[in-house]
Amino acid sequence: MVTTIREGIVFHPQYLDAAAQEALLRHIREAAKAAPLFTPEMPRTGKPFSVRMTNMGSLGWVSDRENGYRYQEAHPVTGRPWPPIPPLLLDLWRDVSGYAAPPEACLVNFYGSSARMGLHQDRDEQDLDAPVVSVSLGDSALFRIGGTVRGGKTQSLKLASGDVLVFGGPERLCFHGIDRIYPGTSTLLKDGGRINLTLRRVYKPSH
């Protein structure tokens, strides 16, 4: 059952069915390939990011010690342009965005079982009126969500393999980030672990 968590964050739990999950796996495999996993780093400091990632799309977001957050449309290490957003995102995306615009990146976060991601805001984009659309495949995490300014109140959602949510509206710069990866929860990845998804659109339609 579609649930809104608040206004602009809805949550669409178990959207993918197995056989598309499986589908979608094959696709990034196949994207990984092309663009391989990397390691970012913070900005300043270099301190390297606890997920591995690449990216889907014509664009693909980044980071480094150097030149910090941003999008690019070359992988950082082969220079090679990133691979396309497979049709079964665009058709998510289409499906549950709401917007009309389709997103230009896809960024891929890989998360062992000891990964996390503290709270952070998606705001390198812009176009805000796009909401992120995410989608997550694998073992389960907790989901922590605030406000749209760092400190205050929280709240936890377990996301499942399958699970698709949307912040956009008033909450799409909201804090959020990964708490803790539930091994063992899906046998979708062999070796376990899970991968997240993020459709974003980064420039206004009109660019």
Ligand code: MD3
Given for the second form:
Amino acid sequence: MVTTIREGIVFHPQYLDAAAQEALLRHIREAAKAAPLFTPEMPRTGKPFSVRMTNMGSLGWVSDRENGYRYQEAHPVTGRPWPPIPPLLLDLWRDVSGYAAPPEACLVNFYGSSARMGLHQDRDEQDLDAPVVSVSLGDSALFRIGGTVRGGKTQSLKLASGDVLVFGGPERLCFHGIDRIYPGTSTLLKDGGRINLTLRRVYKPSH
Ligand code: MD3
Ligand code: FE
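Instead of the form predicted alone shown above, give the structure for the form predicted together with the ligand, please.
Once more the chain from above appears, this time first in line as the rest of the complex follows.
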């Protein structure tokens, strides 16, 4: 099943079945061994995020007090290149993105039961024509989507393990965030919590 939430936002509930979620989780565990989860900081204030992160792909998103939000080729702690994006995710991107070039970055967000992500826009990418594709694993979350200006009306959507969301066109710059995690709603992660993957292009394909 596929539903359009609004122009530019396409929802694929349960895109990944249980076996595919397990397979994807194995890839993420391998990636997190090579590129451990780190705690990003807010630019200038250095306030830590409650979400921990890592990346796969040629580029990864990072943030710290000194240098702020950015994409870089190396892990901020180990200094090593990010592990590759697994083929399963490249296939998924090809299937749902409608975008010819493959993603350069897969940001992996890990939420413990009390983690959240405030409303924000994703605008650190140069290629805003490419969509962002999100994959949810583990406990369900309450996702909130606003418009392209801060302070407008918002819509909420519960995201469950295996759900895929595609944000493109006019919605690429909408405000969005995670209000809460619902502990105990999935058995995929033994210790609970939620993983969100976002597949992104950073540079235009011609770059
Ligand atoms: C809409 N992640 O990593 S995924 C993020 O569940 C982020 O971890 C949330 O917001 C999470 O930046 C939400 C859905 C999502 C991701 C990226 C978007 C929606 C988006 C970029 C542009 C518009
Ligand atoms: Fe975001």
